[in-house]
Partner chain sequence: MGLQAYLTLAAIVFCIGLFGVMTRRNTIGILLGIELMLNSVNINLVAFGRYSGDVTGMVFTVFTICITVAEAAVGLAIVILLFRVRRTVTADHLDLLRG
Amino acid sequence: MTADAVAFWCLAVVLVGSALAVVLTKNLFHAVLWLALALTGTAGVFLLLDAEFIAAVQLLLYAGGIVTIVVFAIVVTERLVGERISQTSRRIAGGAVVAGGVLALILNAVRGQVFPAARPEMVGDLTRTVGETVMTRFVLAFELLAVLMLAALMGAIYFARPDD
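Could you produce the structure of the sequence above as one chain, in the form predicted on its own?
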């Protein structure tokens, strides 16, 4: 077994374990910390696939930004409510059945496929190509996303202001 395969299986165990912990833990703050570990493990998988740019975006945007926002929301909500917030997994059996069905479908689709023994080599600088594509071909979508994020920020400021 190669080092890449060992690293992948180690990351797979971390990902599955942390994803289960997100769903099964009662403490909402701990669930967010497990989510941060799952998102960081996903960045590790991207690094194994030689997708450094996507791994960096995964770490900065999701594991850093989104988890910070969720932790802030939990802290503010607990302060407003005045008690510790916990989560309950009420329909865990139904979720397990659906997850098992999706896993069976995926395994059925993958079973008959022939996969190459080695990955094809990446030519050129992928990060530069992504940057040039975003700033030329998809610049309108990029700018519209910036306007949408600005509108969301303004809405958050409006709702966070104190009542007079």
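Could I have the structure of this protein in the form predicted in complex with the partner chain, to go alongside the form predicted on its own above?
Keep in mind that what follows is only the chain, not its partners or any molecules around it.
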């Protein structure tokens, strides 16, 4: 087993374990912390795929940003300190069957295909290439994204404004 494979298996265990914990724990706050771990694990997977830039963005925005706002939402929607927040699940059996079925069929589809086993050599600085591609080939998508972000920002402000 190479170092890569070891790292992959460790990350896979962490990722799947924490993902399961996210959907199964009763304590909502703990679920969010597990999500943070899952997101950090994903950043590790990105590192394995030589995408350092994506990994950093993942940490910065997802793990730093989303986790914080989720926590915020929990605190705002529950009483500040009081009883433990617990959340229950329903239709667990049905959900498990459907999700498991989808998983099995996807895996079946993945197994049937022939994929390249080796990674092609990436030339040059990947971060720089990503940046240049964003600014040239996908500049339109990039600008649309900026508009979307603006709209989301204004929408969030609109929702969160105090009642008049």
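Worth saying up front: this structure is predicted, and the values here are computed from it rather than measured. We call the rigid core whatever largest set of C-alpha positions still superposes within 1.5 Å between the two forms. Positions refer to the first chain, counted from 1.
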Take the rigid core as the frame of reference and indicate whether the C-alpha of K26 shifts by 2 Å or more between these two forms.
-> no
Is V98 one of the residues whose Cα moves 2 Å or more between these two forms, with the core superposed?
-> yes
With both forms fitted on the core, give yes or no for whether the Cα of M135 moves by 2 angstroms or more between these two forms.
-> no
